[in-house]
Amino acid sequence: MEKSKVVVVTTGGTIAMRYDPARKGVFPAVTGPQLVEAVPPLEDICSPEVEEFSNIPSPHMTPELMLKLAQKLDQILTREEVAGAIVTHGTDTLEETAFFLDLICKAEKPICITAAMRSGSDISPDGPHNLLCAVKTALSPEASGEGVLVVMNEEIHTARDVTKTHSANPKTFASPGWGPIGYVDKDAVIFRRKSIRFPRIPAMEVISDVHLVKMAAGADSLLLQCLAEKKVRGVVLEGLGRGNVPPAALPGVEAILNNNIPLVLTTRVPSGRVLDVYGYPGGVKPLKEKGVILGGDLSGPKARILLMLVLSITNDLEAIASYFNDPGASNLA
């Protein structure tokens, strides 16, 4: 019986990397053939094919390179021998890439990210199962369809709701407030629950000029205000608790939304969602009714991610407030 074909995406990232005694740290040192052939049980369940795509560490990763990576996934997965396709990351960006990809990739078949948090040269590298692991999800039937997946510590997350929730511990993904969408066992991947996806946008460019700014106690309005007069393309702005922002920071947003320049607001809250709660000065509320944005419970980084996509296909104001509609969410009021 022929094995199926699963195409391994290289971009870099720890998993990719080993201690340099000259250099007294840990750099980019390992192929991706190198990184297949550390993890011999692939060959028993499928046929692997790698693809060198980049070998960086993942704060050198950008939008421009993800759209082309986007690009070189659809094309690798339009081969009709192709089951699904894993791209191996660094952790910093890789919430980030995966999003991206989940909302701008055309192919139905899987697509799992992968990395490791400890590099080859560390005890015990978690690298190699992470990508056994990945592979294994990529050949489930129960993965078409679900998008991007974010597959690490044996646990199997979706692009949407994945983060990076540790510096340094190999159990650093998690999908706060959602969970694993399954896990891969030695015998079996489970899948315990559906994605709730974006629509996908057709996108054929980034736009980079959109701005990330985090408010806190006391937060004013000097970087807002150093936005507005630069005329950037967008801002994403992380609001306390509900979305909320101090009073210092209302200039600030004022001259954001004079300059028509779109703002989405999201929170510095692992979970939960931004909503027009608070009347008061600052409140989600004032701030909405003057064309602030709701990024529902997106990260400020994914927010970002998503309105550099919508802006390279519209720039009107209405159009792009509606991609941030939740798609999993059903209106009462």
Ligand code: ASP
The other form holds:
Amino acid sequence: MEKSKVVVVTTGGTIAMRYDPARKGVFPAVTGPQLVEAVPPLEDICSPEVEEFSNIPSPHMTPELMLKLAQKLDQILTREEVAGAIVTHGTDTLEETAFFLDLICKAEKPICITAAMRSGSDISPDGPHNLLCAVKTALSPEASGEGVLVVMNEEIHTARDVTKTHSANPKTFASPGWGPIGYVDKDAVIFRRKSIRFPRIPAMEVISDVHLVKMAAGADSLLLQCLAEKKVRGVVLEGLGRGNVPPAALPGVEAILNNNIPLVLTTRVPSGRVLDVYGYPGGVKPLKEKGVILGGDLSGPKARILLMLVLSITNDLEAIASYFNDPGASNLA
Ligand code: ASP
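Following the display of the form predicted on its own, present the structure of the form predicted together with aspartic acid.
Below is the whole assembly, all chains and molecules, this chain first.
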């Protein structure tokens, strides 16, 4: 029987890096074909094809490049003979690229993103096994329609929930509060739940002038005032707890709102939603009444990605807010 075609789109990251003794550091060094050749069992389960998109560390990834990557993936996945696509990526911004692709890609065929925490010159690099697990996942019929999946350390995570939780350990990706959607065993790919996705955003461009500001005890208005004066296109604020903001930051919040700049509120806490529970100054109740958009349980970086895409199709504040409605929530109020 003919083996299914899987296209591996390489973008860079530690999975494509090696230690360079001359420069005493880890640098991009591995080509796309070399990445695939390093995993001989791939040939047993599929017919792999390589597409080299870039070879950059993921801190160099940009929303503009993510858009190009999404367009490339849609092109690849319209080819009838292609069963699914794999993206190799650096781990630092992987969750943002995964969510971006999940929001915009048209394809229902599987897209799995994988990476490595250990480079090719470390002892026991994790990249080859992660790549094999990502391909096995993409070949699994249950992966279709589940959106972009992150496959690392034998676990499968949804783009919406996944986040990097450790700066060095290979068991770094987790979906706090939810857990993986499935896992990869030697003989099978096992799914345990369905993913609930945001509706697709038919964006043809991305508005990258959207900024993320994190709150902390005693935080003031300096950064927010600066963004208001610059008349940026959008701001995401990572508040405290349920989304609350220190009083000294309130003049900055008002400056943003007075300039009709969409302001999306998230929480710096890794799990749980923002909600208008507290009515004291800086509480989410008065912030919501002033026009702040509640970002649900999206992390700040993911809310920023969503706002960048939404702003490319509407500037209407009410319409923007509607994109932040949680697709898994049924309101009881
Ligand atoms: N700094 C690297 C990157 O994100 C880390 C990695 O790939 O694991 O490109």
